[in-house]
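Just one chain follows, in the form predicted on its own, and it is written as C-alpha cells.
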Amino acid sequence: MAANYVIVGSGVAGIAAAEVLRARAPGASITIVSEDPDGYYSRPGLAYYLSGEIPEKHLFLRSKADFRALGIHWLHAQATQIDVAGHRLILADKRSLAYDKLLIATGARAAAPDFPGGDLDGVFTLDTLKDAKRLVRKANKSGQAVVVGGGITALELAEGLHACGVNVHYLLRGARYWANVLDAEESELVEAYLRGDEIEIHYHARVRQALGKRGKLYAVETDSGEIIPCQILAVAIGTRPHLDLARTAGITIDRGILTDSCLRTSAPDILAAGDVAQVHDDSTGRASLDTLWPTARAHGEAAANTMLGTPTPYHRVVAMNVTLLAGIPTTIIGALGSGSDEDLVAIARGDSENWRTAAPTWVVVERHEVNRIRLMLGDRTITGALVMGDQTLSRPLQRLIAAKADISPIRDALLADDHAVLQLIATFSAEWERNHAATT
C-alpha cells in the first residue's frame, strides 16, 4: 500500500517537505492541516504588505492549483491531539486522520503581551495574513499608534504604520535599538532614520499597562507614568514555538521540540521541522532553535528524506539574513552580538541563536556615511560581519566564514588598518575563491 504522510502546518517547512515527498514518493499520500485559511505564504514579507511596497498576491508563493496539480490534499482544520500508539491525528472537529509518518511543522507565534490590557482591541501582533489585513485596517482609521520591542519585526512594524499615515511612537526598553547585535553607531543611523520620518522614539520605555474604555485601546501607559494616546499597540517581545501539539502527546520538549539531527522527535514515526523544531547538533553536541526562512526549507527538506526511510541529518549552516533596517540594507551574517539584552529573548521572522552567542574576539570596523562593514575575528577566521549599505561583499564574507577560511595572512592587515577592510577582504576573497575553485 502507498505510504500515508500528514504535515501539520503550512509555513515553508511543511511545505519543503510536502515537494520533496511527492517528488520521491508520486504514489504517495500527503496531506496538510493547516489552521490558515490564507495557506502558504510569505510571512517574512508581510512587513512589506503592511508598509504597501507589495501586493497582496505578491505574498503567494505557490497557488491552490499547484498544490492540486502535486495532488497533495490541503485540509483547513485544527489539529488537536495525536494518538501516538494509533497512528492517527485528531481534529478540532472529533476527524481523525491515519498516518505512517507524522510531521509537525506548526512554526512560532508572537509572544503575547505581558502587561495588564494586552487583549484589548486595538493591540496587535503580526503572525498572519490575516494579522496584517486587521493591522492595515485599522491604521486607515487611526491617527496615533505605539510600537513596542527591539528587534527586526518591531522595527517594520513602526515603518509600515508610519506608512500608512500613522503617526508612531515607538518604546525600547534599552539606551537604544537592538543594543546586542548592533553597535552603538549601527543603532544610531537606524534611529537618525526612524527620526528623520518623525517617529518618536522613547527610551528605557516599557508599557506598565494599556488603558481601554469599553474594550477598547485608547492610551498606553509607561512605567514612568506617561500616558500616551493611541488606537493601535503593536507589540514584537519575540516568539515562542507552537508546542501545545507535542506537550499533549507527551513528545520531549525544551523550548521547542526536541529532535535528533535528522529531525526524528521522541515519539515513533514523528517527526518536527521549522521553527517548532529544537534540532540536535552532532557537531557541537547541542540542540538550538533558529527561526530562519532558509533553515525551515532545509529542515523540511531533510524530515521529507528521513520520513522516506533515509535519514537525512540537518547540518547547520551559518546565520545569514538579508533585511532593511530603516531602509537601509542589512546583511547579518555568523556570530555578532553580546546575547544580553533581555528585550530580545528571541528576534521575530529572522533569529538565529549564531547572532547572540558571540564569544568575545577582536573587532574591525570600517565605516562610511551610509555604508559600514564590520567584522568579528576569530584567531584564524571571520567568525561573524555586519554589512550595511552597499551588499557587495555580503556574499563573499558568507562563503568565508562558513568555511572557516583562515584569514591569518590579512589578519593583521585588518587589525591595523580599519580603513582598508574593504579592500583587504575583497582582494583575499578573490584569491581565496580562486584557490577553493583549483583544489575542488
Given for the second form:
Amino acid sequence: MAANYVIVGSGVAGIAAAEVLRARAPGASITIVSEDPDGYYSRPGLAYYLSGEIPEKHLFLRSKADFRALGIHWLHAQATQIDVAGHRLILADKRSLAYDKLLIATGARAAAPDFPGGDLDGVFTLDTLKDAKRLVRKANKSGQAVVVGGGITALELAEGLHACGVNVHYLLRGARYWANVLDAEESELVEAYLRGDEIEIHYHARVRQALGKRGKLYAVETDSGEIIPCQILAVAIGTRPHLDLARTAGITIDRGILTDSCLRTSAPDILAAGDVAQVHDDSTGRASLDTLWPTARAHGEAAANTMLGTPTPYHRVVAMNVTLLAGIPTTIIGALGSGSDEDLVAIARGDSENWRTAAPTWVVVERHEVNRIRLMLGDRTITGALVMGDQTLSRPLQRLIAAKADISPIRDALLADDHAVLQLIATFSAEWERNHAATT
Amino acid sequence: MSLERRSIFFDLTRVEVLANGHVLPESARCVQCGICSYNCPLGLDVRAYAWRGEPIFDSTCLTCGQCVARCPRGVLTFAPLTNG
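What I would like now is the form predicted together with its partner chain, since the data block earlier showed the form predicted on its own; can you produce it?
Time for the whole complex; same chain goes first.
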C-alpha cells in the first residue's frame, strides 16, 4: 500500500519536504495541513512587500494548481492534536487524518508584546502575509508609528513604515542596535542610515505601556514617562517556536521540538523541521535553534529523506544570512558575538543562535567609509565574519569559514595591518581555491 | 547603461558578460522574495532557477543585470559560461 505522509505547516520546510517526497515517492499520498489561508509565499519577502519593492502577487511561490499538479493535497485547517499511538492527526473541526509519517513544520510566531496594552487595536507583530497586509492598510491612514524590538524584523518594520509615508520612532532598550551580533561601529552605521531616513531613534527607551481609548491605540508611554502619540505600534522582540501541537502530543521539547540529527522527534514516526525544530548536532553535541530560510529548507529535505526510509542527517552548514540592514548589504557568517540583546526576548527571525557562540578571540577590522569587514580569528581559522557594504569578499570568506581553512600563513599579517585585510584575504582565498580544486 | 553597484560582485566586465556570461544563483543565499523575477524586463522566472540552483540558461536572457543588481541578498552573480 502506498505510504501516507502528512505535513503540518506551509512554510519553506514543509514545502521542501513535500517536493522531495513527491519526487522520490511518486505513488505516495502527501497532505499539507496549513492554518495560513494564503498558502505558500516568501515570508522573508514580506519586508519587500512592506517597502513597496514587490507587489503582493509576486510573493506567491506555488499556486494551489501547482500543488494539485504535483498530486499534493492542500488542507486549510488547524491541527490541534496528535494521536501518537493511533497515527492520526486531529484537526480543530474534529476531523482526523491517518498518517504513516508526520512532519511538524509549524514554524515560529512573533513573541507577544511584553507590556500592558499589547492587545490594543493598532499593535502589530509581523508573521504572515495577512499581518503585512493589515499593517500596510493601517499605515496608509496613519501619521505616526512606534517600532520596538531588535534584529532584522524590527528594522524591516521601521523602514517599511517609513516607506509607507509614516513618521517612525524606533525605541531601543539599550545603547545601540543588535548589540549581541554587531559591534559598536556596525550598529552606528545602521543607526546613521535610519537617522538619514528621518527615523527617530530613542535609546535606553522601554515601553511602559501602550495607551488606548476604547480599545484603540493612541500613544506609547516609555519608562521615562515620555508619551509618544502613534496609531501604530509594531513589535519585533523575537520569535518563539510554535510548540502547541508537539506539547499536547507529549513530544519532548526544549526551546523548540528536540530532534536527532535526522529530524526525528521523541515520538515514533513524527519528525520536525524548520524554525520549530531544535536539531541535535552530532559534531558539537548541542541542539540549537535557527530561524533561517536555507536552514529550514535543508531541514525539510533531510526530514523527507528520513521519512522515506533513508535516515538523512541535517548537516549544519555555517550559519549565514545575507540581508539589507537599513539599506546596507550585510553578510553575517559564523560566530561573531555573544551574550544577549536587550531588545529581543527570544530568537529573532533571520537569526541563528550560533552567531553568538564566539569564543574570546582576535578581531580584525578593515575600515572604510561605508564598507566594513570584521573577521573573528581562531588559532588557525577564521571563525566568523561580518561584511557590510561591498560584498566582494563575502563569498570567499563564506568558503574559507565553512571549510575551516587553515589561515596560519596570513594570520600574523592580518593582525599586523588592518588596511591589508582585503588584499590578504583576496590573495589567500584565490590560492586556497586553486589548491582546493587541485586536491578534490 | 550603467548598473547600480550594490550587493553584486562584478568580476567580469560588461563586454565579457555579454559575450560569454550568464547569471548564476547561489540557492543557499536565496529566500525566494521574487525581486529578481519582478524586475526582469523579459519576465523570466529567475526565482525558480534560484530555487533549483540552476544557471539562467534562457536564450532570451539579455544578461542586462537587473536581477543581479536588485537582489537584496547577493544571490545572483555573472559567471563565465563553461564548456559543455
